[in-house]
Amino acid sequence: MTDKPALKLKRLQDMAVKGRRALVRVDYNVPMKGSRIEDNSRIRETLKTLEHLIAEGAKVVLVAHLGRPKGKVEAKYSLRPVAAELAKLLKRPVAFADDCVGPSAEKAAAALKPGEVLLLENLRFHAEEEANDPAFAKALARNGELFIQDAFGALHRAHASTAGVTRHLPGAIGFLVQRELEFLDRVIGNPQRPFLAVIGGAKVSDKLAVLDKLLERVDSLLIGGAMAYTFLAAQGINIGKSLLEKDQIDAAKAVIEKAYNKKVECLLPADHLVVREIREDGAAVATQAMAIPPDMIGVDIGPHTIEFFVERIAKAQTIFWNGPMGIFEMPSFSHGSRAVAKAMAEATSRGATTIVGGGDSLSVLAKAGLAGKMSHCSTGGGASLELLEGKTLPGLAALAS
């Protein structure tokens, strides 16, 4: 994946845990509605490694984070809705600490027998998580005896969770971990060719640094979303209203002329689904070609360019999607998205390798009933285009220094 030589990390499964606390970092950053969880796939991508836990007998302590909450407690942010999905799913109780450090975690914590579970409150209700403070990551890790990091989605954030209590406990990655780097390394590096990317998403931006990386690896790349606006501003298309990253018209450029000299296919949307204003009612009509009238704004792509991705998406053999095709939320608007995740599911039932990676792209999945239907799905879209750029997660460097 990288060219970079490989850390040295110790594995959850080569590490003694019978009669110890095992302080766990996970992703329970769930998508909620009100004190409802909409979907639960990340908490039961770490059920592997909570089991596991529990057979061996290790007394198993919980940390993770949900939302913004901005270093104040909220009670729309506490993680106690989490401790009942979990509950449930591991057919035991989970205890819950209304505190992730003092008194209260800590009794918790040392309250706990083998193979039992206790999920402590929301890490960011303390500002200190995300400034990686070294006292607070000092008592975080008084919660525990040993550390498993099994929170892929936090691993490209240096906070006391990740990084800092590394220094106060033997640390090893989780099974989720794992299988996260794993996939990732052995698909991107050695993929089975057509390798094809389909890169969507709102800002080109953000996405730069991966497109770039990308460019040194796939056969074709398929740019949808509204960072595609870009694109075609930058070739002297008219996008109407539509989103438009001024700044970046150079770096589109860029991207362009590298896929020319690489010779990598490099398609751009060849019509759009566009309105005169974004609204859940809002009359959507498709254009004729790749401009977009003055007055209109795109919201996704059009016919023509979902039937020629989609047959791109069919010739492949490895095919990467982050991002989605237009504005996703809004069911009207979806259909791109939801085109390309049907594409990539027929993809693989034919035996191609499909990975997603991003919130975005997991929801689009989720609502079209395809989320076990792909090759791998990533839980941390940050983390994996980082990986794909060829960065060294902070969240693993710590653990392997």
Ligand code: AMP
Contents of the next structure:
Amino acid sequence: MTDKPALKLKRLQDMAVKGRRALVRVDYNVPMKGSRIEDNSRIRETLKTLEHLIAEGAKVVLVAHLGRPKGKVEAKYSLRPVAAELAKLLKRPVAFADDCVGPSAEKAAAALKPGEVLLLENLRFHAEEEANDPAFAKALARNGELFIQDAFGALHRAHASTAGVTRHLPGAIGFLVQRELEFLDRVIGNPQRPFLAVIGGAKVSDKLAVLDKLLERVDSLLIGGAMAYTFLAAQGINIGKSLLEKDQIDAAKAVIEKAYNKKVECLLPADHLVVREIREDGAAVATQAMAIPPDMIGVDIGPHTIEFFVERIAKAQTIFWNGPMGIFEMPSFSHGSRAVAKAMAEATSRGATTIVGGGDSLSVLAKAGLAGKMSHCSTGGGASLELLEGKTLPGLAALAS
Ligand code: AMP
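Now that you have shown the form predicted alone, what about the form predicted in complex with the named molecule?
Once more the chain from above appears, this time first in line as the rest of the complex follows.
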């Protein structure tokens, strides 16, 4: 698959689960407004694994985290609304226990009959979860007889529910994790060419390692979003008052140089939408050139850039996209991101492999109604980037035999 040897991972379908308590780590870190779930995609993504377990007569015990309660019990981070939503989607009751360890969890888990489902309360109500505390991992493991890892978005963290628990239970990867690995493998291992990556967002520092690795694999790299300004500044181009990571200028120069040496086409925006002040109703104008006037702020890629980014996407066979092209949260500055999303959808329909990672890019797709038009939408932005960097994800290493 990559430069490193493949991990040997057991799959859910290779495990005998009938009548056994399966402790399943899922990613139910869903966006909430009060006690309302704004987007249930993460719950829906786990249904295939859960329906398999139910059909095979397993007793299903789900563990997950929600938000960042930092080791304290906080009602607004309770997973109780998720249990209700899951029950609706599964069309069967889902029991809920007020704690993920201790007597209430163990009692509820012990009461399960084959095919029944239980969700345990937020793992992160215990600081020991993120600390990967061995005693906590052992306590968690008491709720199951085997462990299924299906929380792709949590695999790049070594926590009690992703790493520690695997020392106590035989484990396997669920269908969601299998699908994620299969698609990312396709990109990493043997992509159909031309292979193009579109990378955006604000922070260069966050994405440097992945840019460096991508240069070894892609034919073209398109850079948009605020991070493009640091790359432009590294070329001596005026970027006005746009976001700049000064301490990343040398790193940006190194990326451009590596692209040149490897004969990878590295495209930066040739024009921009700029404003004097970032406001929802702020009038944006397009620049006529790469440079941004001294008193202006870049908020999106410009029309010419959109045109040539779309043209490149139209010619590619494998396209990976992570990060918005502008301040997409404000509709007036979301043209670039939406154009990329649309071009990716068209590429999918003509047979290219399109993969999108990262919450912001997924949110662009959802708003544009294009989420179903990609070959693969990764549920874990951080985890997918780390895989592309060639890192071994702790949650997978812990499971490997
Ligand atoms: P990241 O977390 O690094 O992926 O960055 C995502 C954020 O980048 C989003 O919230 C965008 O609003 C922001 N962003 C993208 N383009 C720009 C820009 N031109 N100026 C300021 N922020 C931007």
